[in-house]
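Single chain ahead, by itself, as structure tokens, in the form predicted on its own.
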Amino acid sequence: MYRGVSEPERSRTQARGFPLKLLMTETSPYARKCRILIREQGLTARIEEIEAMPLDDPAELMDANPLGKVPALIRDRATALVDSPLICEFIDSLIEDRWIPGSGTARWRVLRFQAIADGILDLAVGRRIEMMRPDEKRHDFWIERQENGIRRSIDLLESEADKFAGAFDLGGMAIAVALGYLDFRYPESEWRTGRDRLSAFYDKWSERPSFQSTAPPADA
């Protein structure tokens, strides 16, 4: 599978093959934060984007990440890195200009809203898995803390949109990402009502070529 790659660019990278494989998959929003960094960083013809079902357990993937789980990354000669954050920070170590500042201040803001963003991510999914579950073993006491969870984290970002809203780093694509879940897999949420600080700067992320491009499938 590949993404945003030139033809020329393309079969120069087959030739020689690629060093770094990302496992993915197209509806998973860990996966896309990774999948919108390569593409940022112009990483496209290093890095192979892999379709990998976790429910199939293909081989490749439970070696990779015996948890099971996408994203993980395929390094040549060197060992597996799994988790969102972690293969983020890998990516990002490989390009000069940084969307994950090194030291101080600014990197703990970007983590700190990173780590914001990607809790949103785990309530909107445990979330649709308790949903899917048949109404008799439907636990709506986990449903609302969920649901609770989210709408004080997204209050939350509403609140302190001054701090991520100007400049594109991995803290505000993180939370862009999670927007765009919670259209995807709860839209009934209706995140934007009330929050025009957040709506606008989702608006602005929404434009971004590496955003569009990797949006999940609508009919998914």
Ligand SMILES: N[C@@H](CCC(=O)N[C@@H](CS)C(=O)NCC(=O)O)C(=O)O
Contents of the next structure:
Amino acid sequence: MYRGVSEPERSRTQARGFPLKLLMTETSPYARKCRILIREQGLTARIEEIEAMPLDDPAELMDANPLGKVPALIRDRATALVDSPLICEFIDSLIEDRWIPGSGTARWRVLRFQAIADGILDLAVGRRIEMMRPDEKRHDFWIERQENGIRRSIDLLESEADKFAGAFDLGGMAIAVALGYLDFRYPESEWRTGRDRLSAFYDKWSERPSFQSTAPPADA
Ligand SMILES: N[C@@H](CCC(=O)N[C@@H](CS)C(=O)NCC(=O)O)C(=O)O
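Starting from the form predicted on its own shown above, please give the structure in the form predicted together with this ligand.
Below: every chain and molecule of the assembly, starting with the one above.
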């Protein structure tokens, strides 16, 4: 099912006006999930994206998220929301055309795929941090565990591709974001090799404007 963003929907959300600010970086894959959903749901006029570099400890981010991480969603007259699954759930609740089913088997399927995709991100981010350490402080044990977890997870996604490749929803989107992050920060994973269904799925996502316009800068 292809779900584009219709013009009437876009102007409807614009007219309502609702100050929301997403603190993000252009390289954060977790923030990318939220940014894609904002575009897919036609909410760009309602949610402002503001760059906040976590390592600079900007006051606005620290106020919104004691964990010091992006993404964080600042809401007028309500508490800020943290963690991309929660923020995506909130964004999705703003529009009737849902990317996260409200109940039943479909909901658990979508959330399970999101959890696996986010887990791949956690491993890949952890691996990158490990790889950036000086040689004497790098732990091969952890790098191997992280690489094994990533490999097992993408093998599972290849074997279950029929369960998420046919629709555009949060589960599939999170998987596409995770694969994009592997291209960006762990190209040696060569995740496409022997995984034709996952490659075809990713190619389909790569054509989507929401995916293209949120790609991390090539030189970052
Ligand atoms: N579980 C969080 C993870 C967020 C996260 O780790 N964000 C990274 C950027 S990719 C961050 O802000 N790191 C800064 C830090 O750990 O201090 C989510 O899904 O939003």
